[in-house]
Amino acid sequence: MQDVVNQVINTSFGWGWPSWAIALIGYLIVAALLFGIAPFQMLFLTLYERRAIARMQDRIGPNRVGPEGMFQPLADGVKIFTKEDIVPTAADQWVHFIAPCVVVAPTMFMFAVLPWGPGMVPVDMNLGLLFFFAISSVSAVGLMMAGWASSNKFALVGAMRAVAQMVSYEIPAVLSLLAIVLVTGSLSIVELINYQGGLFISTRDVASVPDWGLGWFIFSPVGFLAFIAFFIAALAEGERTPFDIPEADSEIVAGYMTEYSGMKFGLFYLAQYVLNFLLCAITSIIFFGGWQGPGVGWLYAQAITPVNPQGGWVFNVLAGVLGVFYFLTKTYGFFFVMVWIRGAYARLRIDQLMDFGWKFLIPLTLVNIFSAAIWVGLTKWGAADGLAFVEGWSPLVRWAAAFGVTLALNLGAYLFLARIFAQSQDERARQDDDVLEQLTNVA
């Protein structure tokens, strides 16, 4: 952004502004865009979900306010702004007030390291991936504050469920990403995207493949298994069906939000939808190349960059528009999958959720880390690292060997763990039936 601002102000108009002014303008533009994008995403995604769910259930959905119901989110926003803010008498007033802010703030910070297109990242941090998930964990504190301060048993139970669920599923989420970090050797989100240039095979693994921006991690066994595990964990992190246990309306009213009304209630929904958007976005970035796609790399090579300061700003715009299109298409595609799952599957029980995470998902991601180590060894190591037998192989042969070995290992681990997990669930079901039979006989 600063390169483009400097090109427009100092080169095109010749005003000669100092570098600090250029940097300030660049940061203000980025901040304004981000703070405008977050509420817009919430409004759009609520309408998107309501219309999609309605179609799946043979209904029409919102269709009264505006053409095809397009202004329904705005009407809902006006309504929630005008609702009375009611605080229970026995609630902790200050904690009850601060909790929604603690939940919303981390989601806004997560935008800071999210690349939207080539050269379109607010802050390119070397530890961007770590920052993204570290800051997301702060929301759990706000959820517990909301449940505890409400002086309501249903709210407290919902908060405890939410925290237990987030802590449990952050482990497989991070472990699945650790496999990708091993392959790339970087925690920079920008570097993760740059690594995925190529055509079904990354140019970093086989330099001779054409760079069409399609060398996504999803096309490797390590990346595919990591994607499945991460997306399941993302559903739990975002409290999406079938993991919407913290807000189980049939059991605990509305969970940790039970005693909230007005705009405080709206802040929780804002945080939830923005978090789901960010989880879909980071999924598309890590496993589907983010803004990578045919044509973006060539356009950006002609644009104004630190490497090519004499480029044309028109190519910055074209590369940015095409990159943002690819990025948002993938992101909204994953959000549609979230909506689709909501319309197709029932909610899990809390014991089923915990069993699946700890007994199946975590062991599977640990195996995938081992597969990632094998992938790195076969594709990048040589005699100096103790793998002299692969020294004479071509990069394509090394990639094919790594693909075959990791595919066999991950597939075998999945079948083995799935069988053990199914047996454990059958045993639990038999125990539940025995307990129910005993209670029936007593009654």
Partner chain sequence: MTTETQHGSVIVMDRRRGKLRAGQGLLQGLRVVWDHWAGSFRKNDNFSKIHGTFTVEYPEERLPMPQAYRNMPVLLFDDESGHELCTGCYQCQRICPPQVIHITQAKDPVTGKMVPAATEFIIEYDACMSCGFCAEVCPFDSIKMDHVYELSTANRASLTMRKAQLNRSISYYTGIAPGLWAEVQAGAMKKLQGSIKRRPDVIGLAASLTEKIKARRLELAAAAAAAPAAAAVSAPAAPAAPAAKLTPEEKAAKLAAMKAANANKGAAPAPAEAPVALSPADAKAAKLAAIKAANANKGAAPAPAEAPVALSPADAKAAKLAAIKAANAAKQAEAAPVSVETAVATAPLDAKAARLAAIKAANAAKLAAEQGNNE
Contents of the next structure:
Amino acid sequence: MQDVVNQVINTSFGWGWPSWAIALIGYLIVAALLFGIAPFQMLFLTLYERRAIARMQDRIGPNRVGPEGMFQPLADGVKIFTKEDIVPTAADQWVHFIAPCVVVAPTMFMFAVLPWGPGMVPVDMNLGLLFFFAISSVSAVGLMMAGWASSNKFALVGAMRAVAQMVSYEIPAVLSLLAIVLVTGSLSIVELINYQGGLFISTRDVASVPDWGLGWFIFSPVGFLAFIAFFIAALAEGERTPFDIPEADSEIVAGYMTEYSGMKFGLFYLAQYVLNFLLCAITSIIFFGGWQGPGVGWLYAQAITPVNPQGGWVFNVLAGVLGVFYFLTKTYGFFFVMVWIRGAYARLRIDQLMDFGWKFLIPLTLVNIFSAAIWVGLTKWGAADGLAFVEGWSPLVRWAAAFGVTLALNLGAYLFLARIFAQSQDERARQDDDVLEQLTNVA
Amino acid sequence: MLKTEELQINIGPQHPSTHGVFRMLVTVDGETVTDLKPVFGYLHRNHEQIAEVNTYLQNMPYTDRLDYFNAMANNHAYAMAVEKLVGIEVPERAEYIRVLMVELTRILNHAGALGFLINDMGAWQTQLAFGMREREKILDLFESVSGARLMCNYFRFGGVARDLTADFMPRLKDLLVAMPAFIDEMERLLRENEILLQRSEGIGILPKDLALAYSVTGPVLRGSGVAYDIRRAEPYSIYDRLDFDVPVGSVGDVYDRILVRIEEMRQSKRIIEQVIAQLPDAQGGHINPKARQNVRPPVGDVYARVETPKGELGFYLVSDGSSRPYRYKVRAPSFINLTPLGDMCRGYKVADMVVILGSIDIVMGEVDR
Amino acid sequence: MTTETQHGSVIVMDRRRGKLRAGQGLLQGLRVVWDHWAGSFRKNDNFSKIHGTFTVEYPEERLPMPQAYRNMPVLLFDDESGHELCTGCYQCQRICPPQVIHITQAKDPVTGKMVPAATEFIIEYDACMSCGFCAEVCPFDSIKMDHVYELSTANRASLTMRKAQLNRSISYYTGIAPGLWAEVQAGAMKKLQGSIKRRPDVIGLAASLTEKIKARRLELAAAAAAAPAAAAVSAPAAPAAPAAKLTPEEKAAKLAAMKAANANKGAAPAPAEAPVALSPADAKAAKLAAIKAANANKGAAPAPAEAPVALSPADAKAAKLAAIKAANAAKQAEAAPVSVETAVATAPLDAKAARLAAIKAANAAKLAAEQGNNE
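Please show me the structure of the same protein in the form predicted together with the partner chain, now that we have looked at it in the form predicted on its own.
Then the entire complex follows, led off by the chain already shown.
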């Protein structure tokens, strides 16, 4: 954005403004845009989810308000705005009031490092990925505040569950990303996307591969396993089925939101759906190349960039449109997967969720980090780094060797861990049986 | 270890998953249930006393409202009780129609019950929606013969209110074409799903001896491994002519109850197919023309029971020779199956408690009466 | 516990233990849901399919009701003769489980004997349980179950249905359940002919028809009586009035009535200006007349007639009110001459009062006519 602003103000008008003014204007415009886009995403996603899940259940879904139910979210919004805001007398008024804001704010911050298209990133932070996940953890504080301030048993239990779940699923999420970071060698999200040019094989691994923008991480065993682990963790982060335990309606009514009504409840919903959007977006960015896709790289090469100031602005627009199209398609695709999973599965129990996270996902992601190290060694290192035997292999052979080794390692680890995990579950069940036997003997 | 304090939570009477106005006073230690007290009576409608001021026939529509999922099965039990008391013969054709309706009821009840159970586990209505689709088809059939979808009021003393309509059989056959696909699909969704296995295996175990001690019936009892089905143990109506298996579980947990219900739907379908084959040869009409509806039974008492989808539904009637029952007592399966809830839940988590309640498959209309 | 039974056996469900569970079940679940999603772009209108949307978009689309469908009971009447099939035999009232049917049997006004018809037939729809016993038990096939199911209302009292609201023609019923009617038609019509023979006058006719017949009869009678009444108006002191002279008090009463009527033409608050200086005797007369005039109009406007009765005769205000009410009632009645006719008919009771009533009614009629012309 700053390139464009700079281009307009300093090159076209020749005003010669200082760079901090340019940056400020650029950030303000972007922030304004994003604050408009975020709630819009939430509105769209609610409709999208309801329509998609209705189809999975042989229904039609909301189709009354506007053509094909287009204005249904607006009607819901109006309803939620006009609802009475009830604060329980026993509640801690201030904390109860602030909690929804604390939950919503981090989701807005997370947009700061989200690239929408080539060159379309609000801030290209070199710690972007870290920032994204660090900020997302802040909302756990808000959830705890909400649950505690409501002075409701269900809310408290819900908040406890939410915090436990978010904290423990941060770990597999970050560990699975760590594998990717090992491969790219950078925490910058933009760099991560740039790495994914190519065709099934990244151009950074094998330079001779044509750049069709399809060198996604998902096509490597390391990336694939990281994707599975990350997506599961993302479901838990975003409190989606089968991990929607904090707000399990059949158990604890609505979890930490039980005592909220009106727009405060709406804010929790907003935060949740925006977070879901962001998680889908980051999944598509990390594993599916974000805006990468056939044509975008070529178009962007012709556009006005710091590297290529003589480009045509038309290509900027074209690359942007195509990039955003690819990015949103992937993102909504992942949201569809979330909805799909919601349509198919029941939810886990909180202790099972913890079991799954700590006993299955974390070992799996640790193994994956090991695989990533092997990958990096086989594709990038040479004699200087102590890997003399790869000297003389062509990049493609090195890539193939890395692929084979990591695939075998990851698949073996997955099956082994699945077996171990199943056994541990059986053991649990047996323990439960023993408990029951004692109890029934008493009775 | 940290010293923790026990917390009392009221689940219900206003709660999304208590299947009506039902309250569970739960004492939890963390998330583990240490004690559970079922509290009911919120839906008490004075059913049995109302029945004593009504004539025998007037009670028929009231039985619909006991277990509103299975109006036909309730009708059957009540009609059987009065027929036994008065000594009314039921024509063969009427018996076949009755069995047909009751078995359809069983399918629709299990389809709904499984759906609600999975909903309690946290699924977002999908399995329920599939079950409800089949249920709607069956209800369409009920509507075409009896005039109402839920409150059928279809059975009369000595037969049924109306004969099957001309379009009933073709529609039923269409329905049976879809039925195996539906049951298979349900099985694919429920049987091997890892999440579901985690939630149901080893959860809510009701040991065989405890189940017998609590006089539990229906799929809950069979899930605990007791092959007791009134249709087999004491064949009534024409069940002795029909060929069907009785599925039983081996452990007695929620998973076994799910498996038993799925298999019972299959067996019901099998029974319906046999009924369709045998119905054209059945003697008599849809109702015994000599049977009077405003009965005045001789002095005496009677207990008649049937295997409804939820278990043994029995009616105990005492006649003093007048046109109104002197005493009218319902042995409601939901109510009796609910009594071991405390023992089934103790030691499990709060989330399991909801699932165990769902697996019992209660209808509050029957529990509170 | 028996493991082998006569037909079929006991099967122990296979729990499939020992199989490696590595997510195949989850994928299977996703597959099932995907199939439904993919299939949902077609409509499922067939019982034998499990894919495709099966939603009926209710207000626009409606499912066809099976003939046997039962919602709320209605009463049938014959289209040709207009006679109701109901004979008021109380069978339905007796069998109704929630006891929501209330019947009043008709009596011959001359002989006082029971007539096979119901003068009033009330069903409390709000408590009806739609069991269909009333329709089943009815020996005259008069009570049948309707197919209308959109009965929601905010007003519970409106769900107490009287006979006029329950009446449906046989042609309506054959429209919704032709097969069921064909089964019983012959017997029902034969029984109806039998009961028609025993019904005098308008008894047993459908409520809407009775209203029409009554109105028509009154109209005819009014036409006959219109001439003398008009004469009385045009010449107040003429031979038409039996009393020789008008006393001042009577004049005042008349004035009050006229004023009231006039005021009513404009707006409601106006009547306050009507004179209150009436002697008790005259007031009584005026009130009586007013009541009579109002009574005559009861058919069309029943409410106003009741209020004046409660007032004390000595009260001048009451007279005023009564007069206003009467005028109001007369105005409300579309066919003003009717009131004239009935007022004249009830004259023997009190000549003075009758004359007053006639005048007032005629005035009101005139006003109404004027209004009609103005508009």
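Residue numbers count along the first chain shown, from 1. Source: prediction; values computed, not measured. For clarity, a rigid core is taken as the largest C-alpha set superposing within 1.5 Å between two forms.
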| item | value |
| --- | --- |
| Rigid core superposed: residue 21 CA moves 2 Å or more between the two forms | yes |
